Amino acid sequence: MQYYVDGFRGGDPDIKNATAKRRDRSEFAPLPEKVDVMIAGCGPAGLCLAAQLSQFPEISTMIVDPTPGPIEKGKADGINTRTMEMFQAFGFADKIKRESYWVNQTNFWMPDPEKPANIKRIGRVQDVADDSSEMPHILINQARIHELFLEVMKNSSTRLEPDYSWSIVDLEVDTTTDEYPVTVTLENNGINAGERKTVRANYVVGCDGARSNVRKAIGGELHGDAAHQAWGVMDILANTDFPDVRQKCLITSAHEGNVLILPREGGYLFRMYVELDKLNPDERVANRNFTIDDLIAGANRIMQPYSIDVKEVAWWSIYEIGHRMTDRFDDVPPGEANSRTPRVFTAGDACHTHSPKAGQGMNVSMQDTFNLGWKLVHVLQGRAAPGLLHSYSAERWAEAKRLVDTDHEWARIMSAPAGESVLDNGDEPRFMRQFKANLEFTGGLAVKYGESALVGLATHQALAKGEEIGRRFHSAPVVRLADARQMQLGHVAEADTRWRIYAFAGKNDSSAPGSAIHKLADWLHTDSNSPVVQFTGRDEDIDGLIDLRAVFQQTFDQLAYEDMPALLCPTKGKLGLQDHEKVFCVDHKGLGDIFDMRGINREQGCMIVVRPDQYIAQVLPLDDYQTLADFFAGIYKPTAR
């Protein structure tokens, strides 16, 4: 963690200096008349976006929610490894690792062949594959995730806070103007219930759930189907003779249905998803009037010969499975992408819904807005043309489709009777096989963005076989040269909308003058064609948009820091202080060699260009300056320096 760059300041370094120009939050202060970004919904998607935007005092952001305050319990609880990598960028992954339950194994239970009325454990699967991520798969109360995002917002220079008890009821887009073209109608749901206000915005993002008013206002509809199957979910404190209650379990009974057990944070709490009744095609789950007693009784029937003795119910709910998504995630009608750019977006449940049992909803929702956030920032800063925003719907729709399709299959298998979900050869149940096949997907690691202005060709993929273009950057252990600290290379990336270029040195390259690393750094620093020179603002630090890091094959004691080029030890901030944290070496204490682990060509080395949302955009030879220049020129506008 770096701070003091603008001078010494005591106290918590996570709390930034407040900007002088920020919104009046006093009790009777009016709502703003205009904002750059209006966010509807304080769920994971909305708060993830607000936390990003809060770091930029030049961007005015407002986030509204109809509830009177933050949630305290219930809803989602699964955080996959990819999302944990994102949380590292926001600075709170370590807090979550300390507080949460880590999913290490998933156990499978089915009817005992000798006594089918009883269940029997038939297998175990390691939940997170070795070296698939440095992060764990965890379970924790969704409210705690909200709290940590709210903390990031409150600690930012803008001191951003939600406007609770307000909801978007309608909006209109004026396509004839570029200045605050979206007129938003807000309605109060609190002490002044029914009061309406209008706010004009440059952009609106609807993270307002499956019944999204934002989606409806732009003509979006959820398309899909329902499984007509009722399920219950309960977070409970209970005693049980079931031996695997502190491990994730998928349980299938002979005739009573299925249960999913998810241990939770704190050592005592656990969640149970309990299959209930099949619904008629014209029936809604509310018609059945299920109670918590129905859930507990259903769980005890399915788990025979074991039972649960519930001492306290922290939260429970009934739901029915549905799989739906919209045909686009923004307000641009089909066929008009060449004549207009998006002003309104939807994210999360507002544009894709599915069952909660695959543990993907909260994760995919946050990844939606992590994709959108940096693009909004760069457009609002004037760095990029508004056309960049078309890429949000193009990239995230494909991933939502994958989510809905995969979850649809998973829900079908989970709800199939035991006799209908076993492979013909009897080796293992189909739901266990499906679970294994989906490990990459459930970890959030299957996302791969296709070729576009933001994702280059795979021409030089062989230079880094383990860092696939279009997928997230896969971290590995390194040692920082300046202080010999062991760390993960990917952890240098913060949620600050900057690009990273990781330059991996070739054989015998120690960054002496004339070496490939030295020449690349000098070109980036001084050449008029360099994207650093062309697209970094006059008042910005040299790494304000593009952050160069170098990784060498030698150990830290074999390199001379004084040989490093200026761009790898730049001066920054008000005091012009030198940054000593740009250079890394291979790990020398047995955690692994990043060149071997990620298939980096040792002879030539390479550079890996990573987007602000941590996805790989390019793999290039160290001397392919022109391709690098052309790539960034296709995204950004030159700045006067």
The other form holds:
There are 2 protein chains.
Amino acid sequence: MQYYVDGFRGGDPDIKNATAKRRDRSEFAPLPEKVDVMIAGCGPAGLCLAAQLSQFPEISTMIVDPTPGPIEKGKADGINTRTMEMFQAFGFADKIKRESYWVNQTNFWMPDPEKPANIKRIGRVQDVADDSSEMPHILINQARIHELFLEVMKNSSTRLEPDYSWSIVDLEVDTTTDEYPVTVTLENNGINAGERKTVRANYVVGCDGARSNVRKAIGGELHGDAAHQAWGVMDILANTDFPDVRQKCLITSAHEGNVLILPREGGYLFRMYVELDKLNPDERVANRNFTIDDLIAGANRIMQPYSIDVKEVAWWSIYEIGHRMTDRFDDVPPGEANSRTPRVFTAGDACHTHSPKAGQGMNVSMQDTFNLGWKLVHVLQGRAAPGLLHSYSAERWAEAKRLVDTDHEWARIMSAPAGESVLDNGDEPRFMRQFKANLEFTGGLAVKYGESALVGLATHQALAKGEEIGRRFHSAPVVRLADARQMQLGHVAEADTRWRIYAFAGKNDSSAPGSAIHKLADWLHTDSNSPVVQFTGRDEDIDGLIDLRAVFQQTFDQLAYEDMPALLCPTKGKLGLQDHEKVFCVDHKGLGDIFDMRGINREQGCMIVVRPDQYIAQVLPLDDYQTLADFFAGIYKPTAR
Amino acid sequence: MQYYVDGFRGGDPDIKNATAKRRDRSEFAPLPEKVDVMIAGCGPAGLCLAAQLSQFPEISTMIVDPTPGPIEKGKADGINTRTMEMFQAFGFADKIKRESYWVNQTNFWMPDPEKPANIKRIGRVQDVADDSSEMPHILINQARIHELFLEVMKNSSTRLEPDYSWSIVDLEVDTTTDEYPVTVTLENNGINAGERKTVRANYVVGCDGARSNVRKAIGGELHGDAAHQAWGVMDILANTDFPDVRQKCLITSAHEGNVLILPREGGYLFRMYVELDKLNPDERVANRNFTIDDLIAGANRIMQPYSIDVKEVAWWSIYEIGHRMTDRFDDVPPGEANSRTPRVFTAGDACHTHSPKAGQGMNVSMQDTFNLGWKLVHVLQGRAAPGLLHSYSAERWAEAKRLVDTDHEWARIMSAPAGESVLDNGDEPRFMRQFKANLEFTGGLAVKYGESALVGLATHQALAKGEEIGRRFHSAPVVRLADARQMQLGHVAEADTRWRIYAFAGKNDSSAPGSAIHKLADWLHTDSNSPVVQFTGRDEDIDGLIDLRAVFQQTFDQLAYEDMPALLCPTKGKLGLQDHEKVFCVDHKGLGDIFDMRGINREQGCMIVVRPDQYIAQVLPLDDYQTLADFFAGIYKPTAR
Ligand SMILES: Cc1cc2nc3c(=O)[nH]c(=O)nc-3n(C[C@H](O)[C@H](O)[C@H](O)COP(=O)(O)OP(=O)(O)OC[C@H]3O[C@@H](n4cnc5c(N)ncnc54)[C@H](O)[C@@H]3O)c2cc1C
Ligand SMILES: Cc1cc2nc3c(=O)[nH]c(=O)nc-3n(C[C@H](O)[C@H](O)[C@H](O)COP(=O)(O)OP(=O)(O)OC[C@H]3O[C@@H](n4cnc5c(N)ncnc54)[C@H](O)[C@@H]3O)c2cc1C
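Now that we've seen the form predicted alone, could you pull up the form predicted in complex with another copy of the chain?
Below, the chain from earlier opens the complete complex, with every other chain and molecule after it.
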């Protein structure tokens, strides 16, 4: 964690200095008339975007929600490893790791063949495969995630806070202007209920959930099917003789249906998803009048011979499985992509919904806006052409589609009667096999963006076999040269919309002048074609857009800091202080060699270009300056630095 | 981290429900007339104690300081591994780990034999030996430590806050009463400067620094010597061509003296201790009028051929080395220990001071009050006889003595001219050897309390060779049975004044009825001689005083939760919820086997009784019920549970 670059300042380093330009939030201050970005909805999608945008004093953001304040409980609770990697970049992964339940094992229970009325444990699966991520898969109250994002916003230089009790009712896009072209109609849901205001925005992002008004305003419709299967969900404080209650369990009874157990934060609370009756094709779950007692009774029937003695119900809900999505996640009609750029987006449940049981909803919603956030920032900063924004719908739609499909399949398997689900090949039931096969997917680690202006060709993939182009950069242990600190290389990435280039040195390269690393750094630093030279802002640190880091094959005591090129120890900030955190070595204490772990070519080394949202854009030879130059030139506009 | 045991509640789990009994802190509320504990001074010693006491709604605490508010910078910055282990118990170790500089290596620089005017790196030493602690040795601004304790206080049920702008001027102890026998005279140092108030207290703890009024009031005097060596200290933001500026360095020049470099939090700041001139015997450092420019110039002379270009001075000070301590840390005169118990204590710099360069001052101050805290709580709760309080001075005086002696020796070596310091045996200079030999000591890990009512005999030490009686319980990796979570066993210990008994199972013991573990748990749970039965409060959870944890030699998938005795899965809290976090297994993922790592006898197993301040009181066979019973009976009074 780096701070004090602009001078010493006491106190919590997560609290940034407030910008003078921030909005007046005093009691009777009016709503702003114009904002750069208007976000609808304080769910995970909206807050993740707001937290990202709040870091930029030059961008004005407004986020509205019809509710009077933050939710306290309920809704989703699963944070997969990929999302934890993102939380690391936002700075609160450690906090969540401390507070949350960690899913280490998933246990499977089925009817006992000898006494089918009873359930019996038939197997365990390690939930996060070794070295699939440095992060755990965790479970925690969705409300707490909201709180942590709200804290990031409040601590940011803009001190961004939501405008609660306001919702978007409609919006209109004026395609003839570039000056705040979206007129948003807000409605008050609080003490002045019904009052309307208009605010003009450069961009609007509808993170307003499954009944999204923003989606409707841009003509989006959710397509897909409902499974006509009612599931109940309850977060309970309860005692039980069921021995695995503190492990994630998938439980299938012979005749009473299925239960999913998710232990939760704090050591006592747990969630149960309980299968209730199938619905008729034209039936809505609301009409069945399920009560919490139905849920508890259902759970007890399914869990035989074990029982659940509920002491407190923290939250419960009845859930109808539906897997649906819109055709596009922005306001550009098909065929018009060449003539206009998006002004309105939808994200999260507003454009795709799925069953809760694969634990994806909250994760994928945040990943949507993490994909969008940096693109909006760079366009609003004027450094990228607005065409960049087309890539949001393109990239996230394909992911959502894959998610809905997989999720659909998984829900079908989970809801199948035991007989149908336990298939053919003997010892391992089908849903256990499927579960294992899905692990990378449910971890959020299978996401792969296709080739585009933002994702290069696989030409040089062989230089880094374990870092696949289009997928997230997979962290591994390293040691920082300057202070010999063991750490995760991936943790240098903050949610600051910067690109990272990880330059892995070839054998014997210790950054002597003339070595591949030294030459790459010098070229980036000084060549007129270099993207650093071309696209870094005038008032910005040299690593303001592209952050070069080097990784050497030596251990920290075999390298000389003095040999590093200037770009690897740049001076920064108001005071012009040297940054010592750009150079890394292989771990010398048994955690593994990053070159081996990620299949980096030891002879040649390589560079890995990683997007601000942590996805790999390029794997290139260390001297492929031209491809690097062309790649960034395809996205950014030259600045006169 | 366990929470929700009394019901679900949204928000930050570190924020406890406020007790109704807490003090009225509204603007014009008067100072209290009586308090259980009056603490003088908001330094590390005072705040550590206040944070501990603030957890107990039944105890009223007041903490005063003449300053108008918390300090912002300066003073000490080293937190050794032992203190980090304590911070873990207070819940903020993760936060500090994230923010701070980690000392991984210490580098030694000496005159270059080929060009003695220049310094040259002659060696590196790994700063925290492998498996000496699971915690790093870190450096961070002392003010930040204060803040984190203040946060613990503010988040506690009592919402304890300091009374700034008040100091203790004097106090008097009435030895004829047990009802608030200490009358404390406070003086206002703020807007009503000079105003005096008296507050009566059951106990007073003087954490009021080297010029302690509390010490004076109980007739304490600092003895020892001043080294008549002036050192300057500066926290600076600076650039340099010195390659090791982000590592801790001890630098000895040929003729210009010595420098100590301590890199600091945030990646840019670092501290330099710079040797200045020797003082004459009767000279005070204040009379020499050293300026920050003298410090910077001195540093530059010593660091030749390197130079330091200072951009900002965050803080600086001139320091005179003195190693001094008082004869006792409480108000009981020699020879009167049998006739009265202590009412007034001193802690930290108030009773022992030392040179800053071994980085001990802040650490040992907090360890003082961590030793005192639980004793005060148990006496005030009425569960322990006041005689327990004698052990504070006894235990901490011996430690302080050892510290002052070691520190003295170290300062002498550090200040010796290069010629004298580099001794005889060739390649390794004397101070580097001494530094290595001191590492366990400077880590705070060498503390060993002697045999007493609180520390048993070493009779059965062979059952756990790596967990020495009298020293701190040394954590190791385990896996929690209920949820298969990898964790540090030592991290079950919170700063909650509870005792822990770690019961290590013998070979093949899987807690079947009749096994040694099962029998121990049952005896503790039900036998009329058991300390759990005898000393647990009526309104308290069964683990309110003594927290039994079991560790098995099997891995988590080889044990059945169903076999555990009731005391290992007790029901707790208002709702009577089952606690699932008492049972542990050996790590199955390559972090090491705790039985091997700590030399636990595999055949027999053993129990390790650990004090609330994390020091080992007893190592006993699993069936040595009598010693266990006698031990606790020597401290606590029976309650009718
Ligand atoms: C009642 C309920 C129960 C759920 N239970 C589970 C579960 O058990 N497991 C699981 O995995 N997932 C569950 N989910 C789904 C999960 O919470 C979502 O997938 C996730 O929250 C999606 O995040 P989001 O930000 O896209 O949308 P949401 O979290 O739905 O947030 C949308 C936000 O937009 C606000 N909003 C609505 N209309 C407007 C408007 N016109 N203008 C401005 N703001 C508006 C809403 O108040 C809300 O705060 C549940 C969702 C709901 C609603
Ligand atoms: C100026 C200065 C510089 C230091 N620099 C270093 C350094 O560079 N390196 C290092 O390792 N250590 C340094 N130390 C020492 C280190 O800070 C102490 O060892 C450590 O703070 C001891 O903690 P403490 O709580 O015992 O006392 P302190 O931190 O000294 O706290 C004592 C507190 O008591 C308050 N107080 C004083 N009188 C009264 C009274 N009558 N009534 C109530 N409150 C009172 C004071 O305002 C202060 O807040 C320095 C100390 C000082 C004072």
